Amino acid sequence: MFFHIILERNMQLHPRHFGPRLRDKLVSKLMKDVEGTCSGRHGFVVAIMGIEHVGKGLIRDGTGFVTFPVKYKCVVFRPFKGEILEAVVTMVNKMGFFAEAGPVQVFVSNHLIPDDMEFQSADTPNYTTSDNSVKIQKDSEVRLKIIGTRVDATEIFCIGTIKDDFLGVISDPGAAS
């Protein structure tokens, strides 16, 4: 889910970029620091909205560098338990897939797959029904639920099902052709 915050962070910038452009130095530098960056309390950051306040700076002793702390408002993506994502199949084996949905990476285990769907180890590696109507394989859409998040300091993994209704491919890029 997307969501809008206000997060703070020190920006350390170096003296040649004192002037009067200082403030576009330190929002550039913001969004390259932040931008597409994941934090396990509050999700991923998509994009930085704006910037609510910069503070004084204090000058580091011995190196020159002054620190800035910036208050500034973005979204962030966190996925939740229960959740319906729509994810894109990266990866098949016989274990299962993985899918991204944006920036998370989720695992669907082949035990969380219908029954009716079988591995299928031909030169592309896929999910096939017992009547052929139905592929899982690289590049084909998903629609996945959460059920359940581990969340690291840096990253969150997810595991998902489709043995649900209204769950599994949307499309398959093997259809077209």
Given for the second form:
Amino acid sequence: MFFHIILERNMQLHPRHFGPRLRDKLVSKLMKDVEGTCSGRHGFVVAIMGIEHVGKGLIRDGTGFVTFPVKYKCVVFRPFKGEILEAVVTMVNKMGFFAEAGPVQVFVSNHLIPDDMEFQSADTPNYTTSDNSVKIQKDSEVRLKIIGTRVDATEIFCIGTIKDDFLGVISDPGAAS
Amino acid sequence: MSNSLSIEPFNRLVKLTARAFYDDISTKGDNQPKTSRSDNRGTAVVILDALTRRQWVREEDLAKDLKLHLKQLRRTLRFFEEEKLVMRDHRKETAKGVRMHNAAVSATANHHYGREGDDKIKLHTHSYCCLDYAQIYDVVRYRMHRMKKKLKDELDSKNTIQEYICPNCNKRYTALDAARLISEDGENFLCESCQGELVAESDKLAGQDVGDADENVRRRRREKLKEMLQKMEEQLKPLVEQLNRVKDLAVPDFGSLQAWEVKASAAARAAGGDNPDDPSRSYQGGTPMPFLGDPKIHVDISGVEDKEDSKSGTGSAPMKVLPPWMIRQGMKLTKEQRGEGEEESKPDVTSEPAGLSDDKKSTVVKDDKSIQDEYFKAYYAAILERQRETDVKGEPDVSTEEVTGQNTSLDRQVGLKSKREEQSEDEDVWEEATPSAGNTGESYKVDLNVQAEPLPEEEEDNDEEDVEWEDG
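Starting from the form predicted alone shown above, please give the structure in the form predicted in complex with the partner chain.
After this comes the whole thing, all chains and molecules, with the earlier chain placed first.
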């Protein structure tokens, strides 16, 4: 799920940037540092929407670096248990398949794939129904439900299922060609 | 009118639901200590049962009837409202509004409601409640579906996290570790410590029985789940059956409070405004025999015009005959719906004792049981009358056959043949056809028929036939 929240971060700025464009430099450094990172608490920071407030800088003894407390608005993505996501399959093996829903990686193990889909170890490993009507392979798009999340300080990993109503392949690259 | 048809099975559904799911609902908060004295479990069931016998009811009246404290009742009703079992309506009303409701209630319910203190009530907020049968049906079905799904999912380990085990060092991993276990070629999962290939745990379980304590716990849990599912299916079987029974029935719908009041009071007025509190005029409520109190029934037997009058009076549509496959156990059907109404209407044409309909009318004020008895008596009397009628009609036919027998054999055969063909058809046609059989004794036979058939139209018909045949 996506959230629009305000976060705070202490930015350290090198003294060489102290000039008329200090603020711009601060913002661009913030974007470079923060966007694409993941915190277990808030999820993946997708984009910074703007700066809310820049506090008074504090000069560090010895180094000359200055620490600014910066409040910024950003969009975060945090997967939850029970959430339905659309994901792109990245890897298929006999244990199941991996898929990516934006920044988050999801693993669907083979016992959470419908029983009528069998693993086929061809040159492109895939899961196929007996009548060949549905095929899951690399780059397939699937709709899945998250049934478990593992949230570390800097990493979120999910496991999902497609063994439920209205889940499964939503577009098949093989079918289009 | 269709309300009262299916209300009985729906009431049974509500009662079963109450006992299955709301048996141990206590209106007290969990933080309060539960002493045996304040234990009010079961009240919810009583309230639901009481509601099945009513339609829209003022909560004060309900509380009084159940000898419950109003606050306690409200708390339970609020709970049921959240559970989507009852509809509630609150409105500010004056004494007049209350009286209007009382009138509506007394027109539908079986008992008198106290009207004391009507005039003292000023502008007060009154709450009304009523069972929402349509929603109850859906809610119960959804509830059962969720229960079953939850247990089944657990049983199928549908949403459980797959575990992997290293056969070499018995190290366990879950699917959540999958990202860092994946091997270089992306084919397998490898153990972090010994680089052995991991196997899914369920495969292992199938292959060999591991005497692991953890394993046993899981198996026991599985068995418990299975048992629970079985028990659930067993214990909720009556409820499921009742659900299936009401599946195709029309859901009783009382409408909103306003609509219901208007309808009920209108019905009361139509049923005879002089005595609106007549308790026997149980019209569409959950009374045991709602149809027998209906004025429509007793006029069915009497004259045709009467029937028409009463129909327009009550403003009810004529009932349709239900096909046999639609009739289910637990349905309450009227004679008309079983298709017996036709038989009843036939005696209308024949001479009916005039006192019968009057008799019926007087019984309306009696209670339902006596009405039912009276009704059956009258019904059987009508059948008997009818049978006698046909007997009388049959006799002259035999005589005519004898008369025609004196004629040439050819004539007789023709006559018989035509008679047999017509006999299978409707009565009137048959009677019209009989003159065609005879030639010499014809006039005599027709006279006999006329005597048996006092209605003038029939006579004319027969006469016309005569003329036709004499011409030919």
